[in-house]
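To begin, one chain is listed below as structure tokens, in the form predicted alone.
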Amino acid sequence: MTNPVQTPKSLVKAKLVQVKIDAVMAATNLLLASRGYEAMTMDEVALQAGLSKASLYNLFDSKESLAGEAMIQVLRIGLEEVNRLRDMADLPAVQKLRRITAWAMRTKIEGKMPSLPAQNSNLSEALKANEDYMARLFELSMKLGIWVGEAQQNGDIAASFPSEFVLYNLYARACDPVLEALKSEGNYSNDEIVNLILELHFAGMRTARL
């Protein structure tokens, strides 16, 4: 079967429709991180996107189906940003972490990374039921463990740790409550918090001994 040929207005009304998904996604990923999935309704993600809840409600049939798509859209650009890193050939494994890292805090301070859903949440099952969202998230994890085992053949990440255990601390930076604590002092800049942290991160995973 062939596909329809879109004409000028097919196109046009494609292009709107995806105005309003991105509009949605923005409202979504900065609820998410400000108030988390229970707090969050579909009122305030129509509202703060400029929608009608019935608009919403079109494009997504659910809370779970929104936040889940939020969540996929993140792990899409954080494995672009994976992928645009591995071409670095002459970059250190763990110079890779940490720009993925700062990535991901960056991401989370200017209000754009929604907070990891709490285990026994419903967002929580409804993610592990989302093939799409399970595929993402093992391509990043496998990805970011090989750097994990190279930085700590190259002694850059102490081998006592456990990889498993290096690579839920990195995922835990894009939800650190230090970013939030630091920023809403006003006392340095996003750069600066980002870097405090890093540093404070990957010194300590370096010199630590168990």
Contents of the next structure:
Number of protein chains: 2
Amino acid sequence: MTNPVQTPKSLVKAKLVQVKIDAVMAATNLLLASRGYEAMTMDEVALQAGLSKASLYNLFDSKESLAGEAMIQVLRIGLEEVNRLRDMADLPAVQKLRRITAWAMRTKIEGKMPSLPAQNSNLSEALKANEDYMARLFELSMKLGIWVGEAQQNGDIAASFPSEFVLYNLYARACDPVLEALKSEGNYSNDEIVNLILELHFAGMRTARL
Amino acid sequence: MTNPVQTPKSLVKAKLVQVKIDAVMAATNLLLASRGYEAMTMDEVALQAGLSKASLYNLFDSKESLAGEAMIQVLRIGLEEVNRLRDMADLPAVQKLRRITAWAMRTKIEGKMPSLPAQNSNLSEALKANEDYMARLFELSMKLGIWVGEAQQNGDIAASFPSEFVLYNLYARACDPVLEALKSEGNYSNDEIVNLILELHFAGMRTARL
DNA sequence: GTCTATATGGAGATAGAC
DNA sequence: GTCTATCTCCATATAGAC
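Could I have the structure of this protein in the form predicted together with the DNA, to go alongside the form predicted alone above?
Up next: the whole complex, starting with the chain shown before.
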């Protein structure tokens, strides 16, 4: 870098760029959640974010990198939530898992969760090769895995369940189609929907016998 | 029709056509399950089914109708399963639900479940307008709904759960990403995976308190 | 840095020979 | 009825003016 010291001017510029990036990311999350990666078009993203497609490509190299950034960002926010919960020393592990699951579902039901399809899409291949993404996913899985182990020792989650099974089920809540199905019916508030699923899921985790 | 009586010759021909259709449907189910509707291409279907794309279009008018047929077929087979179970008068309703869910998950894990994305895809819009599809879906939902009500009266499913919630969760098992995640790990057999999810799900359904 | 206009490629669908 | 070759559209990505 020729000038590592940021001038006030460059700071202002950086903030303006950040505002645009935020708008793009918000649009991307909504579209990824509602239409999926393949069906989402860069024209839609640009339109919703309020800039031209060419400007969008000035901010992100490709559709793949845009979606990848969205996935990385949600992992970053999720990790922040996890770290906040980790500081609550007196909260039982199963309650921490319950809260992080609730956060994921609220994010999803508000259209802010860019869940990638479970299917073998082109995007998921690219993400596997993305070090930043994989590192965050690994860190998240480790931290959640510790809580799963604690909850199993406490008897709050059936010890007979493999810990990966419990972990995969937590991740699966972030893309549970039941959220959208119940929401589109219109008979329940977001909180009610999230609580129904939480109750079903954690009751099963606690009382299952194999 | 000019000749409503089928000659032996036309019967043989019809069978040959059916063999091709079966191959196409098998390929379609695999691709819909693994890559999703948007990412699946007609070239892939034709290649896997062992015919040219033009011949494929001779059998199905469009990609949309092909995928629609796959969805209708799986509903038809599912309804057959349901009717078989309905004849078992002494089987508790919750066991019938458990068995139909197990069937759906086995079908999915074998790559034969053309689950449509939960997302608002073009396909799901087309299916909503398809009378055949909607009629079968309605019939299936009615029949399953009766069993849900019985199971709730028997105390096998928490009566505090809305019946649509229970129903949506049953449907959601047919596209549960945990199936694929555990399968790709390679540590468990298909039966073990299905049983893990069944146990988690129905234990939660029974013991949840709201 | 942002836009309009355009290049490029891929996938749905079809023409026409056999 | 099946194939090869082709049409056409649309979405990703870029060129070039301002």
